[in-house]
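One chain comes next, on its own, written out as structure tokens in the form predicted on its own.
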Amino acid sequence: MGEGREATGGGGAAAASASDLLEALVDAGHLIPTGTPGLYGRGAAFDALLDRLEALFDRLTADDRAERLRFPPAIGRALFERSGYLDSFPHLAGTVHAFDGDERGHRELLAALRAGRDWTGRQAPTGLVLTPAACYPVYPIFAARGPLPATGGIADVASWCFRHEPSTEPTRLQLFRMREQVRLGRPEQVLDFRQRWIERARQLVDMLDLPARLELAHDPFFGRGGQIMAASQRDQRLKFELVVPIADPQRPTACMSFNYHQDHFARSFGIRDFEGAPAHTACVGFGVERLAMALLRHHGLDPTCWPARIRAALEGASP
């Protein structure tokens, strides 16, 4: 895959740590601090880069004829519970709460606020959960349609996602954009889809000249039981990641993931293949901000100065 080059901040030394990279991104106007770790505004150039990456994804996937689905950054509690997310990642979930009191409760809330005390006691669950993965709303939609056709199904999905892991490492955001393709069908169909996407990812990083490699991976499962689940996931080769050194050269960051769920979501949501058996699913996703930061890290903080070949790939033109 691409060798890439380390970025310099307009002639300065290459970023050597997460804090150096964060400072460089902020100084260049790409990220705008909000006072909350992992929560940043986006400058104009960074936001434009995110849009160009999404457009490149559109061009790479045009022949897939996937159903285009876009969702808000929250899902219903019932959908969230059926997904099984709490079984594996309770530490990452975020729920939406709102004030549910009367006028007296409002006065108590304001008194607590003005006294510097905790004012959230009158907040109650709304029935919404912040979306942890863009693909989750897809499964009940396909289940409601009845058995899949013989060709299966494919969806192109995007959403803002939330994971509660505050950090000063710029690649580890609490709210971020996620783009995915989801494949539903027979095991051989979804495994072929995942393999084709692995090859496509290699093409993508070559186009962008990034020093990426493919790794067998596992999800960040919670607790002691999570260690067993992680080992099982690796043993069955259910998850691969495309990683790029960004914030820490010794610990590259996952920018794309290739996941085979077997029939987990089919059994959770009742998705059937054309013969009536539980369908298998796979998804491929990339973190848009992470890929943008990888480009800034390896090619420089000013995208207008990048090599013509990379700028052409992002703009959909020939160099």
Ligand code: 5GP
Contents of the next structure:
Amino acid sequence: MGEGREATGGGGAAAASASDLLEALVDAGHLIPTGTPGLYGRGAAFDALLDRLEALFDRLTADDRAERLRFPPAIGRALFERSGYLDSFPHLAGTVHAFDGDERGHRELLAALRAGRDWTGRQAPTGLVLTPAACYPVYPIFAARGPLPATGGIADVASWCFRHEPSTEPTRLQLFRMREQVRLGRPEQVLDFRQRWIERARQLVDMLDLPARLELAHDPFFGRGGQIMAASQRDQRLKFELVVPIADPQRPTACMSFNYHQDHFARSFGIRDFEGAPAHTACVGFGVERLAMALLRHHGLDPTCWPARIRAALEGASP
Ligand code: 5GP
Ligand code: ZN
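Next up, the form predicted in complex with the named molecule. The previous block was the form predicted on its own.
Whole complex next, starting from this chain.
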């Protein structure tokens, strides 16, 4: 990992632009357009690749003894409100609404639908918010358990995540799979975790032979105030990303993120360390589809033709 290789890997899908890459992925049957930008079905080979990447993550993290937790892809409104997401990313959130009218309301809804008018007026909030990042459900659970043990905590999570950013760029999906590890504890435990993960990511991209680079990064905070938050996040070196050129060689795509939240989530949810002080947290996450697209982009659209070393890494055999 480093300034490394050129973005045009031998045998890769020759995509000069996002629309070329999308077309190539669709033609190969990996993505199935649904008519909505950023919302795709997945073909069998692509789906198998996503599962292999998750299995590789399992093998890489087998010794961590992380607590495996799985949640449906929505969180409750109270959790969402406490997380602070609306302060930073109101533009990305997706709330779930449902019809709450009576029969008359139903007739009005159908009349509006048939007349081609807006029928959503009768949809009321359900109290569910689509999960924006796989780690969110973890924080209240650890808070409810009382102070962390001296060794802190570590969780392994995976979720479908929603972000309202419709795009024709295939690496920017509205609904995508995210796999994460979350570390909770003392600042030094959490920073050590993040550092070890940065080294692990280096191992991962070597195994997969991807031209990746580690970059200081910031989240897409909303509005003008967001620019100040982004600058502060960068100044404090809170977020790093592992970027790989996928759709645009000039603008590589974040495939993994390494986030240090300091005590933000611990204060919001009341997570205490073993001495009763607000804990610190960090999470490391990867976008499963993005890593899959990086592989298809650099090694070719047919995974059965990839170099043996990469196939072995994905299949769990020793190289
Ligand atoms: P973060 O919470 O740092 O924005 O995202 C965590 C990881 O999720 C990123 O490193 C990236 O790999 C993945 N991710 C973020 N946004 C998208 C997206 O729009 N589409 C896909 N496929 N993955 C994303
Ligand atoms: Zn996270």
